[in-house]
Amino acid sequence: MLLHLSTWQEVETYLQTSQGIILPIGSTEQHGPTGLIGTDAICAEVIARGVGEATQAIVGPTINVGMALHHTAFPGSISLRPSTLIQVIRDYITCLAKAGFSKFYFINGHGGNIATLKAAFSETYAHLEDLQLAHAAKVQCEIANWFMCSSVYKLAHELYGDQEGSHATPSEVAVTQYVYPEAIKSVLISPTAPAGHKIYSANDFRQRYPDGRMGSNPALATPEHGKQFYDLAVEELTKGYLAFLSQE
């Protein structure tokens, strides 16, 4: 069920039942050479709405810009600084928290996101309370990395040992090469990247950096591997996020 696609009056209906909501959020940056701009928001987008097919669960709008400064200097990068990404989470929580929503999953393409993301729980939190939300402390954020998921950490390591990398990785470029076969990029690429350098501003990263890529060999991606990692991520998260309601 996704949220855009419902009424009012079917997410009133749907409240009566359950107060979980799933919250796919990514990042609109630069992927390397054959990576798409959009990779985390699509990756994060596919496997939410697998993760609600399986569960019955609502499924909120892709959050498809999310804190990614670091990637700025290559064009077609957007991001929100982090003050700026808490205060759309906070009140994307609160109006949803302000309509019964106590459950709030969010699956996550983008590492960038993470520190923030548990910032603008804290945020929310706090805020909700402010409010005197009446089930303020009922409310609940999780956020599921689809990455990290143990089988897909796996399966990587299997396919594509340390040519997985950590940015540009054939794992994620993998999964939209499944979801949009139509937009595969073929471009001659080094099997090997720079790796190892600590992030700081955009221009330095572009620099250590130069094709975007960090360690990987997004070339070793598949469209058949890409619904191998789907697979395994929608399995894993939909066990999470059922853990996730349950738990008081």
Given for the second form:
6 protein chains.
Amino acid sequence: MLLHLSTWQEVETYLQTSQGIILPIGSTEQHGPTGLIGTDAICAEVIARGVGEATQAIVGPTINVGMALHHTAFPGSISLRPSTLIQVIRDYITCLAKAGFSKFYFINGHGGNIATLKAAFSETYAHLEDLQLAHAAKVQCEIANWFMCSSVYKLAHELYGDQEGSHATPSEVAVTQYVYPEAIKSVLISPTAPAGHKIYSANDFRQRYPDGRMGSNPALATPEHGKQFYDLAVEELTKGYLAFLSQE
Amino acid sequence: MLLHLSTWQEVETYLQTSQGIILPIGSTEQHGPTGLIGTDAICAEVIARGVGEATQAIVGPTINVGMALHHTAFPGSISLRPSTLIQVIRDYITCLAKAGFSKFYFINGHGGNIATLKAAFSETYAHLEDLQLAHAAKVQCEIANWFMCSSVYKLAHELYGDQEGSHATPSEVAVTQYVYPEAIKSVLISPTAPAGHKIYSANDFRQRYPDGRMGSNPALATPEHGKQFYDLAVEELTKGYLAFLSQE
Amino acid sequence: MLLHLSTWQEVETYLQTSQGIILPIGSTEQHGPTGLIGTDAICAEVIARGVGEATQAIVGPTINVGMALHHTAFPGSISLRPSTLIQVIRDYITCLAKAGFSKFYFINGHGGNIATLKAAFSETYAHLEDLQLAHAAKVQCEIANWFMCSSVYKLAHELYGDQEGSHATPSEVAVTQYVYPEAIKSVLISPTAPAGHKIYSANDFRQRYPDGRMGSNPALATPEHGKQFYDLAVEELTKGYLAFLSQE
Amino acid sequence: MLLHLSTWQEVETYLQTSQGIILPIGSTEQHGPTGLIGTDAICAEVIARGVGEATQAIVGPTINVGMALHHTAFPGSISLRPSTLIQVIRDYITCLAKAGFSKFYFINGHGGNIATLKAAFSETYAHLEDLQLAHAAKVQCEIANWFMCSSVYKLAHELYGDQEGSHATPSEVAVTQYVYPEAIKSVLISPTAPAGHKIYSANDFRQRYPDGRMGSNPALATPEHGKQFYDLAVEELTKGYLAFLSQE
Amino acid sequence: MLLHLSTWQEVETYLQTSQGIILPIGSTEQHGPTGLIGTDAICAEVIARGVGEATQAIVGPTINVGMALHHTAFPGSISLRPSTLIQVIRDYITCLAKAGFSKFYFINGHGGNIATLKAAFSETYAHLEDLQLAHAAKVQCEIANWFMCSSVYKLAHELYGDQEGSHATPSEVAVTQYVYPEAIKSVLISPTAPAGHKIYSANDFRQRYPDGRMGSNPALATPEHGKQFYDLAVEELTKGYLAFLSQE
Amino acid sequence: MLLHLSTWQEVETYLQTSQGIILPIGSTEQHGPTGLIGTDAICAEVIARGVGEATQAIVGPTINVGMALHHTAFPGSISLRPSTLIQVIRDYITCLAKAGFSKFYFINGHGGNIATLKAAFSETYAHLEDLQLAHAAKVQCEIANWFMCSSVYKLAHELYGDQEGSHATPSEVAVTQYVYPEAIKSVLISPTAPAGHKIYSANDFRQRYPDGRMGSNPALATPEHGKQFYDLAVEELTKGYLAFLSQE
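What would the structure be for the form predicted together with a further copy of the same chain, given that what you showed me was the form predicted alone?
Let's see the whole complex now, leading with the same chain.
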């Protein structure tokens, strides 16, 4: 059940049996010479919808732009500052919690979002208690990173070994190829890319990772792989969501 | 050209010939008993993509959640506070302006966004000058409300007369029916709804407009109408975007 | 009844029969070579006081500085950022609403304030509901732009035609001449000024409108005209305020 | 020279010979059963204008609402939060400093503003250096509290002794009587009022000072006294402003 | 009783008999060629602990970094902006007030903190009332500046006369020598330093006070003096704290 | 070299050979019935000083209060909101980076700080680039969690097995016993405590973990263990800091 394709009365009915919602969150940032700028949002959205179908859960609107300040020296990247993203998450959850939701399951496609999301959750829990919302103490948020699913991780390792890298990875590129085969880019890239540097400022990042990849060889990706990753992630996060829902 | 389906190098190439970008912005809010919660985002996105195709412009990620605080007494509505939305817009434009964009064309699907967007533009122009961005004085933002296109307005009047109303209108519902025919809701609603009250707080809104509509009869909408509105809006906003681009 | 000339006990008594308050809001910004920097505040204040006398309403302190970032490349202009003005308005209304006021009628002298004021109202309604103020759902804010009164607009058209322009207009200059005849400036200016450009950044504005006027010929203004505009605005906004008060 | 009665070109000319500006700041807050809610703004404004006349300095718009949170349990009081007032002051000074002003002389009518003003100055100096404003290191702000002028203090002591008190004082009430004789209130009040409690929250303040006065007997005030206080304050602050201007 | 060496259950027990807490606040800023960067925090902390021992009061964690923007042109200085420090103080007091504390006694070692602390208290009182904290109206904050104790002031005058100065004073240096004799610096400095300039921006400060001292001769300090100052401050602030506690 | 025991001239000299600084950050929060409220700050501080001695690095003032909102239902806990802590960290780093520091090594004693610290670093890198600080792209921040040192982890496992738990752990309690043997608490506690629940709001936390411990048995701690943990952490983080410094 997609929130944007539902009516408010359908949501009202839904809330009588479930207080859970799945919120996909991605990023709009460079993904190397062949990866799509929307990669993280595309992956999070499609997997969230798969989980939503499997669990009958409402899936909210995709948060397309996240915390990607370190990518902003590459054109086309857009980022919220962490302090902005915290307010955004606070606003989302507050609106939905007032309506009766209490279980917020963020299916996340971007490692750079994790820290700010966690900070935002803490800020929001305290805000809801300050608002004296009746069920404030029952509100729970969880981040589910599809790319950290153990089944996904295992397959990526089998298929790509070290060439999976850590940004613009063949696994995430494969998922986007599966979803948007018409957008597969045929640019020649070297099989290796710099790796191992930590992430600091945007300018530093671009100096260290000139084409945007971090140790990855996305040329290995195929739409078929993408389908496999998709299936694994949906299966694992479906269990994850159901466990989250049933948890006290 | 969709930003999320592009690579950063494609964006770099694009910037050599154009500094314009189209940003769809909608809302996630109740649209009466039959209107989709995502109506405003759906309409803005589809029309923005139509304009993007017609003009070869880059279309950025859809801002799905806008300023809809007055709808938040209905479940499923999500809103940013104006002060949050201002920071979001500032962050988007700052990232893109640093990369070289200077013409920001917001195709908007929600009247409630207009005031905050305008405020955000003012805040951002000043911010860019404070950053001493070389082309700060050339950055221009424009709001294009598809529902206020004269051709759209005229057709809505011809088809629906007074029953167009001002929220959950048959015209916007028609566009969503054209885009998502599978999500057409078959709920019986009375042909009339309260109208004429101004908008204040969320609780006040719900008291005045119990089912969420403002004077509209969305039962009149058809997918065929939606196609007509879509075509008109794309045509008119294509001209609007080109005029905006060519304006000094 | 002027708030600043009243005691708190008089306000307490007033609140037993009315919960309305008029708040003049202007701007401190360049108004061309002959217009006063305080034009917008002067007009808003004098008209607000006229309406206050006619309706026995309390008139609050004039907000002299508004959202005029686009004028700040001209010396003497002062502006709040929109995000600051939102907090200012929120603070004003919150204090007054806690004391029992619920009808806030902003008599506005500056077009550039409108968007931010609307954003501020939305932010404030939600804030008052968060504070669980008993009458939060009854709080209503309205913007009354004296220069958009139909009677004012009609007279300006009759007197000045196209030379009314849209900034540093003869109509607003006339009102200031009526109020401060001693401050009439005798500077020769060309009868025409650039017009038709949209408003973006401060530096861009000054480039397009080198002497600050937007298509206006304020040399046409006279104190007598000013009196006429004043009378019309007071009459029309008096009705407006009373209608606002009586509205549920 | 009043900023609001000047043109931007007059300001431009002024800046060639002086970079100083006087900014009156008051408050909108209860002043006991007979004191005007606008007392602090009225006094600051009239004295600032007197000093402006004596020194040919530009006098900016009066900041009518300051930091008076502790008075907000009395109806009619309006306060900014300190964090809001800091942003307001930052915005004022930034606009004026960019235009070339560097000496900001705040003539203040309200003790409750002092701490926040000082905090705002610190915040602003750092902000201007961050903006790399050429003359950032020359920007200087000073608070001149008219009620703390030694000549004023001496006269108040001579005229009223202990009955001067510390809020809704006969001296400030006298100044308002001199400026607005038509607004003199003839309410009987006891000659004594509670005194000596420190200031904490708004509700605590109202409990301790039920009619709003702090140890004062404003019934002693006369318009003639007001004239004396006005003259003394203008004389002393004129010297103060000139010393401030000439200080390196 | 030191908060950081206590358990939450000990705090719970403590709250049954006292709602007071002592919070030392200092600064991390240059103190001339021989003064320690931590001078203000060191003095505040040691004196606060002395007062805590004498009164059985809980002493909270030392706020090491305060408002010292004007010292930041000297390396090693760290400052919060006033707007940040206000939020910090608000967060501290809110947490502690929710737990039951109501008397907050800030023992302060840095003049530059005073204005922002006072602003923060006002902001916080209003915040607690907004939170509808049951005992919001009983929450009281007080600043106790050890260096302004009359006994301290008197001794400093006796020992150093004019050479006490106003920053990097021998009295505060003496206290740090008493606490950290191993950190006494043997740098030759001239007996005089510039004095009498007001404080504006960081760069201006460093120009006026090239070695960081303001009119002081810290070479006069001895650890024995430090012990005397310590004893006097503890004695006087012990009385101050007890008076504060017993005050209604 | 402790920053608070240094002069600004010593810092200036230091910067000629190193641009690194160690910043201890802890928390002020409940640590079960026997753990000290200052545990996280105590451990971070003592270990940071050990590392500072071993490496000749400057050690800054301890950030005593961090992000511990989930502990605030226990009296004595103090927390910054994440949005406040981000501003605090931004202010610290900005001051120090302007002075020439570029390597910020945060030795952290509290898991709850990690997410917000990471968010703060991202916010700060972007801020420094906005300020056009010459060496902005060289500024690097790193979090070193002493409790996650592999040697520490290994010893804790050997000594305590599962009874290490995850909050109020015997390992951290042991370090505090080593540092403050006089503050060892002799309260009888059950050897087991609830474990395995995730962390949400403060009220939820206290319900799930009634005495504050998370699966730990701090009764196993001894000062001797504490010495061992201290030695291991200092040794491992000394290497970590040197590696961080030498990293490009």
